[in-house]
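Encoded as structure tokens, the following chain is the form predicted on its own, with no partner shown.
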Amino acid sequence: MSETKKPRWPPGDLVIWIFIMAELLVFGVFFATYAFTRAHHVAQFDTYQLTLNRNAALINTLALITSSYFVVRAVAAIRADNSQACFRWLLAALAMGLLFLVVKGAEYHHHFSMGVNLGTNTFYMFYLSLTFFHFLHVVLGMIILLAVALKAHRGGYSAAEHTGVETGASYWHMVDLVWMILFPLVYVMR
């Protein structure tokens, strides 16, 4: 009779959670900053906010949901040994993951072009700068997760061993779980 192997907790590698913690750390200080400096600006951040596409928002806010659902298929798959699924669940994430950089560029290119900037006022400076920190987030993300399908597509995990992958979906649902409170923060509260 085989044993099953109890999955690791915390999944993946212990150096990415110190990491996670810090970067999760780095963005409640931002987060909080932006919600005690809106306290003493709420015209001006209601205001400006109107500005904002919520619908795009909304659009990238699902893509990385569903990212995400894809990207928990992918470790599924490489725990059942099945190396091939978890590629193709990965690229389905990373295809999701380029949706929201289109999306989110979009807005950018937008605002830019109204001249807005980290200059124009300080609605703009924080949404500018959370956005765009997050932005770079997601970027680092889709790169961990590109090297881990190929990986994956080689053969290069299985079910015995796969910590590359719950490391690599550990930062991606972090990247996730920042957007769930940037999108709401900056997008919707008023």
Partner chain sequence: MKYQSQQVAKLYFIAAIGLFVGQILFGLIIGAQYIWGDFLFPQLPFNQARAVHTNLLIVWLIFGFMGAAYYLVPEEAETDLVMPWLARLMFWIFLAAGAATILGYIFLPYADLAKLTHNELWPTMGREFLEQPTITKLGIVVVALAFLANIGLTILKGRKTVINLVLMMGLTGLAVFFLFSFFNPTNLVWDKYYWWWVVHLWVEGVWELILGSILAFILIKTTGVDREVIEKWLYVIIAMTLITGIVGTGHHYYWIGTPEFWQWWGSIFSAMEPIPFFMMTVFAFNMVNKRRRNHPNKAAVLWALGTAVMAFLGAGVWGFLHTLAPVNYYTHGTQITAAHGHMAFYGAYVMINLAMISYAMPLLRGREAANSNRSQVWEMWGFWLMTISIVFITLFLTAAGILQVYLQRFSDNPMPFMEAQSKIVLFYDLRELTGLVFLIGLVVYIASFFVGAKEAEAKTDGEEVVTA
The other form holds:
Amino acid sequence: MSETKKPRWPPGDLVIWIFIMAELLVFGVFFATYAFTRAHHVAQFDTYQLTLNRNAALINTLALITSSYFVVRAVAAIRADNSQACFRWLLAALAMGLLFLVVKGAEYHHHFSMGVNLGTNTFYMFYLSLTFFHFLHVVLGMIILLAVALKAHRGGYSAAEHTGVETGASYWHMVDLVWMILFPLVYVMR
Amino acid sequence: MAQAFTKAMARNIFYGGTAFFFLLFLALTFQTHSVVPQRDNHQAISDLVAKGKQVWEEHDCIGCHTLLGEGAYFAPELGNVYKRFGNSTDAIKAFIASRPENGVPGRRSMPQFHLSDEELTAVAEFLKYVSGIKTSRNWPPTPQG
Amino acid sequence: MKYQSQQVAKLYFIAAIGLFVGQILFGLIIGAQYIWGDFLFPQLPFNQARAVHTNLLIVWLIFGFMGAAYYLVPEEAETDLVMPWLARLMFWIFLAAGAATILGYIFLPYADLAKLTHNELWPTMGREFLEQPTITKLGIVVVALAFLANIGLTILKGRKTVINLVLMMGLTGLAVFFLFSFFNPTNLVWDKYYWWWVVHLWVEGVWELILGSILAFILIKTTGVDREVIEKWLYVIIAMTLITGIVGTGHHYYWIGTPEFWQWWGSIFSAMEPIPFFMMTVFAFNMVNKRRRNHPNKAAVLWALGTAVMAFLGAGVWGFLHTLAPVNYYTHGTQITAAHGHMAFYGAYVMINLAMISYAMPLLRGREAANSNRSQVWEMWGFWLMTISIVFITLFLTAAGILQVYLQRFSDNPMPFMEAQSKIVLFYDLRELTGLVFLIGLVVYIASFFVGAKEAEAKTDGEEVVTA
Amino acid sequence: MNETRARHLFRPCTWVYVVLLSLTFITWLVGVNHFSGRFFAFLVFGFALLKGQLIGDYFMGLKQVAGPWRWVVFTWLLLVGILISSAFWQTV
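Would you generate the structure of this protein in the form predicted together with the partner chain, following the form predicted on its own above?
Below is the whole assembly, all chains and molecules, this chain first.
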């Protein structure tokens, strides 16, 4: 179809993309550090990886993917000028985010009640640091989505002007994207 | 530029990002507080050690020495001096007490502080306490500091 | 200069430069003590002279920041300062308190100063950079509060620009984090942990807000680029600064009894700290390239660009050099740290102050926009002499540091500290010589305020030029 | 521009969603069965990279973008992929 002109810029405010790049960089370095540190402590990492709950990780991965999908639908809705549909999709996405937090919280509760903390060993240092850092990003992303949802509910966006929705959406997808790597890296690969 | 790169969004990211990372920093600080008591040798802190820290501070020892690597780089590291001096507070006391009044010609020398015996004991006990702090990877790398 | 009350900035700038001279002279003294260990001993032991060197630096930078704020805030707010008299009063109080403290360092044994000021009532003395007697620290808080009230009310009264808000946040942060200097527990780990909340959260946190806003102000003024564009970049840069810098504090928590996880967190986040500095460099050059006018004050533009480059080198590159925990394990507390400290402080904070002074002083002295050509040529000589000197000082200290690390910590038979020091004295010689060149640069810089003072202002070829 | 983008987005995104779910299930199966070794590790890691690219292209909408921004996520995945792979190659 109209292959005339693709936009030069990604959806949303460009500043969020600068921020996203910075975040990806931090996570990327964190992942690489994990991988290379693991290479020096293979036995330890393989042993303690088994104490993690892969079912919880599955639920969380599904929650984030679904949430991201809902956000895509929210953006589509606002592009069709349907503020209320956009609002509802965002609420659904937030519910999925909440599910993530609850499941992850339960995992933390389990580990903490076993006396695990950042100082227990190198594997747990990484597991807790990486997932907690990501956990905080989910919280931040939810705050952003909530702000966007409320504004959408008030009719603050339209098909013509909805940069805010795209901005929040882009950030949320980044949180999802990072988890896509984190899940197999920390929970599965051995 | 068709693309909106707005000041409002940049501002939001500044405030949001700062708050986010400051909270993260507080969370890590909180975690630090729960772990440090296992390594900070606080059980060795006595009134004498507290007195010793004050002697240490009031003679600005940090203005020449490092302590756990922090301070000035003019004189040796003292975080491990107790061990370097053969686990002996007496050796530390003797060293401080015997500094020549007018220094050593052409060389660096520690001032003669005229510390009382109590002060000498206190500062030596303080350095002994510091040597018991469990640093990561047992820093410093060598006994020489 | 648009508002009469901006004139108060001149006092602060003059004091700043005066104290700067003192700082450099004492730098030369302690540099000499590295070579001749008994130099001025026992009259002026190293620790006291070093306290003078570092405290003068901090005090003069703060004088400079205050002067910058008194100049910039009214102009941005488009209103006179609410209480110029308070600014003047605080100037003299701060100067007197500062001078008394410095004289105390010089002429009294430090222990006597502690006794004289009753340190035992509330012991806060004797920690690096926080050597000031408790009473002086309280005085600093009073001055800071009066200062913040003054500029805060001015900002509230007038136009609220991003530059003013960011500057205000930076200065408020400076005052708030200084409060941690009053926290001095016997437990050394906590003492050190929160000591960094002053030191690190100053220089790699809130001070960078001050730096960013002053730089943005100078760029708006000298390039004529749209305020909107500059303010946007200012936000992005300071956002990146704090995002990386706050958790980056962790690079000080590797070896002081704090848990191991800081090695990871500290390394990862502080490895990102060069990014905002790099952005700042790109930003400054971009703005100057996009300039809508050629400002006749070429020296100020040079200082501004110099700040961006040298801050990146000193804070960014030299910081990164030893920020990763496995490297820092060997370099912690050696001349490497000193090398980084010298270039970072000069590149970021000395230069931004001199940039602001360079921009504002001609206006404060009644010029239209700039000094005479001859005066500017002298100033630029000062710029190059000082900047090149600091680069070499840094290189020599880095060399000294590498050697020190090798001899004392890395080789098979680690040498005792003093023995290792005696092997690297050549680099201390070179550093001291370079320090003398720095002093010459400083003299040339100060001379630039007097030469060509009666000559006509420098003019540009045309006001509205360069559209590429 | 927005209308064309919307028409593109609606259907493909659902399809992508299903693919993401399926790949996740396979990863989970590998995980719960404690399958180890180079084949499984790199299988799930490859899935992860693919999922990342799908999210970048279809969810973040980068497929519609021309120029350098088009490759932000791809570049990141490439770098992370190389680094993690090189660390895991000998140790799984």
